[in-house]
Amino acid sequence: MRVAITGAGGRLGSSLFTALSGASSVDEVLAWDLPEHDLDDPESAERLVQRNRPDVVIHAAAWTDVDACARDPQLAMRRNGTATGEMAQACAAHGAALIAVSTNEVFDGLRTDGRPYRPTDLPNPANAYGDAKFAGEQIARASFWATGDDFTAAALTPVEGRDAATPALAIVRTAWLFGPPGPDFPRKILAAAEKARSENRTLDLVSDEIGCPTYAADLAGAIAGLVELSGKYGRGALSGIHHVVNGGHASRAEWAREVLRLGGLATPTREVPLRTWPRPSTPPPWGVLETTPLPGGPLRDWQAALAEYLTNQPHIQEPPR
């Protein structure tokens, strides 16, 4: 198969390039990124899909600055909603399967029953980023005629139970992504702890925002598994809404303390509520996703993934330009 990755130079995109380069059913991996693929260009998706004719497109490109999205919701909708729809329409028109990467922020996070969000739960975004990503999901579903509960439940149905009419569309929701390149949450915490220690002060950590830390390399491996599934059983085999996160969940404070422990930093910390730092965007206070069955089984716990990341700093192969 020929597989294309949008946002190929980003955190998930670069991990996807590495994971797919070793996949047995993948003959070629196409790295689409700026300036060739531009979320602000309405013709970018059609031009690339028509030219390269991929079998599968993984749409990982997104505007992930949630506070900037809140400041400019129109641009957020363009980049995270409309552009996803354009990619879906191009894929559907040219017979390519699409894996669209989405977010836990399609949910408002206000539930108090302690249950993680399932693919069958009704989204209700509470910020501009989540609103745009959910719009992208909806346009993608419409492009592939993937409507109703049958599509949502496809992720939970054995591959043998699907037929040729199953839409060649997967929506992969994830959360709290970390890994190279760039300043992710663990790196920011380590830098903030060093600064707090040098200034002889306590490091404040948010205690009431809870989610699923997810290692980009692990997520990429799971998505590569969906690609392999489509190569073996047909493009509709990847269909459905998939929640893909590392095992377990944590508050921002718990995640940060584990980062400090693994980093060997004894900086004093204090738990504070999210309202301590007013910000343009409102994250879901309970952003926990229930993982759906995957070809390779559930992802390992987030603590193990974080330990590998901070200890080994695995090399990420650079995609071609």
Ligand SMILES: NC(=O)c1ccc[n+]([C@@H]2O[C@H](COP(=O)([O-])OP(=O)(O)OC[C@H]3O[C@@H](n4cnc5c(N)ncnc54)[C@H](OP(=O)(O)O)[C@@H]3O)[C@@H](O)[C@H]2O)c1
Contents of the next structure:
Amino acid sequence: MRVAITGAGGRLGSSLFTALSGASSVDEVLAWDLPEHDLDDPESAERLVQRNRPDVVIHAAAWTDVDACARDPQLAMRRNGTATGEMAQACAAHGAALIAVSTNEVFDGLRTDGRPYRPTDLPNPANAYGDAKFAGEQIARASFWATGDDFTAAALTPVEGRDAATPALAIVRTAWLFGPPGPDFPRKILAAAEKARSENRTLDLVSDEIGCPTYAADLAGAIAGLVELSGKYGRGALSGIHHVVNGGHASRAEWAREVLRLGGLATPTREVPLRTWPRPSTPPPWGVLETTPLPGGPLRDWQAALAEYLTNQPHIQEPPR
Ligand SMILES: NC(=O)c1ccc[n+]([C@@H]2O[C@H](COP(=O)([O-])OP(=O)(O)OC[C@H]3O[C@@H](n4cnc5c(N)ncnc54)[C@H](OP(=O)(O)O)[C@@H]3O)[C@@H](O)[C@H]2O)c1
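Got the form predicted alone; could you also share the form predicted together with this ligand?
After this comes the whole thing, all chains and molecules, with the earlier chain placed first.
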């Protein structure tokens, strides 16, 4: 199979490139990034799909600055909604399967019953980023004639039970990605803790925003598993909405404290509510996803993934961008 990755230089894209380069059913991995793949160019997707004829496209490119999306919802819709639709239309027209990466922010996170969100739960985005990503999901589904409830629930059905003729579209929702390159949450926390310590201050940590920290390398492995599945059982095998996150959940404060513990930093911390942290975008307070059944079993707990990440990269002192 020939597999193309958009946003190939990003956090998930670079891990995908590594994971797919070792996958047995993948002959060639194409890395599509700026300037040849441009979310602002309506012709870009069709041009690349027509030129390279991939069997599978993994659309990981996005405008992931959620606060910038809140300041410019129109541009967010162009990059995270319309461009996903254009990629879906190009893939559907040329017979390529599409794995579109989406987010827990399609949910408002206002649920109070303590249950994680499942693929069958109804999205209701509460910010411009989530709004655009959900629009992208919907246009992709329309392009692949995958608008029914059977598509929403498909990932919950074992592969053997899936109809081989189901649409060759997967929507993979994830959350709170960490991993190289660039300043992710663990790197920002380590840098902020060093700064707070040098200024003799406590570090404020948000206690009432809950999510699923997810290691990009683990997510990439799971997506590579989906690609392998389609190589083995046919493209319909990857169909459906998949929720893919590391096991467990945490508040921002719990996540940060684990980063500090693993980093050996004893900076004093204080828990604060989300409302004391004003920002243009409104994150879902309860952004927890229930992971869907995957070929390799559920991903390990986030603490184990974080420990491996910080052990492999002990000198992550890069300041925030
Ligand atoms: N990060 C998270 O916590 C998170 C959570 C849930 C879902 N997701 C989703 O997961 C996917 C991957 O996210 P990520 O964390 O890997 O993001 P990332 O590190 O910001 O990477 C995004 C990629 O998209 C590219 N890109 C940005 N603007 C573009 C444009 N106008 N045209 C073409 N390419 C453009 C970037 O290129 P440059 O680097 O050159 O700008 C980069 O390669 C996205 O679909 C995102 O919505 C992320």
